[in-house]
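First, one chain by itself in structure tokens, the form predicted alone.
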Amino acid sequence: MAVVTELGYLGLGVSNMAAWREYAAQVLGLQVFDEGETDRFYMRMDYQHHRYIVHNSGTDDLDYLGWRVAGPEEFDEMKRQLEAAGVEFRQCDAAECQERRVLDLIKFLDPGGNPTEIYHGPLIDYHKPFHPGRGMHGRFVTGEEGLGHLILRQTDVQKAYRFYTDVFGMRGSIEYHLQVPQAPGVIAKPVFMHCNGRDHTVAFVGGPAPKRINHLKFEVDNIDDVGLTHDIVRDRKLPVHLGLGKHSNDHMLTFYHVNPSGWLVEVGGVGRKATHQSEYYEYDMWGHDNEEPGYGLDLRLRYDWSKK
């Protein structure tokens, strides 16, 4: 079967074009530019033409996904996959390739509702050296991996695991066994899947949420750049909902800021690979103890050492 091999691309919606600029390249680094297009302008992380595409669309959320297949064979055989498992998806003329950057382009609706698209053949500018927006001490980590990992809105988890592994070709399964602070006795079984060598690339939480997207991941490969963007974003006052800590599923050190947005973004390196077996935890290494509350991970991630 064919299978993603990385999440490409995505399309933000925002409603502040100039916070987001200024945001983007000054807080996190990115390359921010435009083509002379006033309805968007692009982020840009490494050779790759972008990564992101910033939309004036004023929805301040996630408003499309692309997923990237090794070349044209592989990108048909996801077609007949997709018709098999009864997917309707629109095959995209030119004009649409263009806009993305790419040689052949499909879109459609993933399980929840969210605009998915496959692609293969994205453009590579390996002439355009890449530019942080600010100084960094090493690189983004994308290559064969990717853009970096996001949580995603969906309704049914299972419904939508069984798509991204029978479809899409992925592997996953439950990482953690979390306490709900606000309801004693429930705990939250993320769902987290992967389809290359970063832990994971999408997670599942499952149940309402105002947004499609809830975090989105950047990953850098030298650990000053997390404190450099830690402190650039505490001298800014912008909000942290979990503070430093490292995970027990990809041994990251990270932490969570909101974007302009009014959603996640996680900073963090220096972690491991994709098991490839699966494993649960009950909490994170250490950390991420909860600082801003009401953005959707308010979880005991940090296991109480009073009790010992």
Second form
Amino acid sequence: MAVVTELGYLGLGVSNMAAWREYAAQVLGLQVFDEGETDRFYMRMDYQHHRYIVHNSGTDDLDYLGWRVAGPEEFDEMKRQLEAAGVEFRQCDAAECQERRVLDLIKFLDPGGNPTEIYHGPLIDYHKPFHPGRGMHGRFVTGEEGLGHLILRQTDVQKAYRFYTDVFGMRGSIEYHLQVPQAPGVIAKPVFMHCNGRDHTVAFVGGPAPKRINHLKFEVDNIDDVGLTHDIVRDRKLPVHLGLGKHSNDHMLTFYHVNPSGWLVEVGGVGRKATHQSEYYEYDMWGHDNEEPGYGLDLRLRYDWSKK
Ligand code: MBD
Ligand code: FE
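Since we've got the form predicted alone here, give me the form predicted together with 3-methylcatechol (MBD) too.
In what comes next, the whole complex appears, and the chain from above leads the way.
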């Protein structure tokens, strides 16, 4: 069976290109550049030509995701797996491969209707060292673990779980049983999936959501980069949905703020890798208090020590 090896690139659609360029470089520390095109720019976080194409599409949402397979054989095998699962895909031509800077490419929709791409052979620019948009203490954690993680909208979480396990070869399970403050008695059971050493690469919460993407996680390898980004976000008074805290699944120190498109970015790091065995939690280790509701993670993550 062919398996996806990493979440390699994303297409983001935005309405305010200038705000995104400034935010990406000065708040997140990404390398922002363009190739002379007026309808898009690129964001880089390592040697790969780009990890993000930011399109002037006005969607203020995720426009597509790119999943990597190891090489030509796995690419062909993945096409057979999609056929066997009854998923209609489109083989892309040379121009479309060049647009994504990959050797081969197919496009289709995942069970939640999210535009999804499978590729092999990304362009890696080893002659061009990563140059962050602002000072960083350390680095983004990418490499074989891909660009980070995201929560992706799904109408049927069980159907999505089956697709990402049976067709993509990922593994995962429900990892939390969480209280929903606005709906007493309701327990949210988010599913987290991994395909490499990263604890999770994609997660599904289920239920209606205004956008395909709930949040995108940027992992840094130095706790001082979490602190620096946190200071910059606080100084700019960007809304912080969940304050600093530590997750029970990946043990990372993170916080969630709102980007210029109105959806969430989670910045954090210095945790643990995938354990490759299922476990679940009722609470995060500490923190992640909801400071400003309404951005899609209105869940009780912190244990209440005033109880009893
Ligand atoms: C995560 O990265 C996350 O976003 C949530 C909600 C819970 C655990 C880990
Ligand atoms: Fe997350």
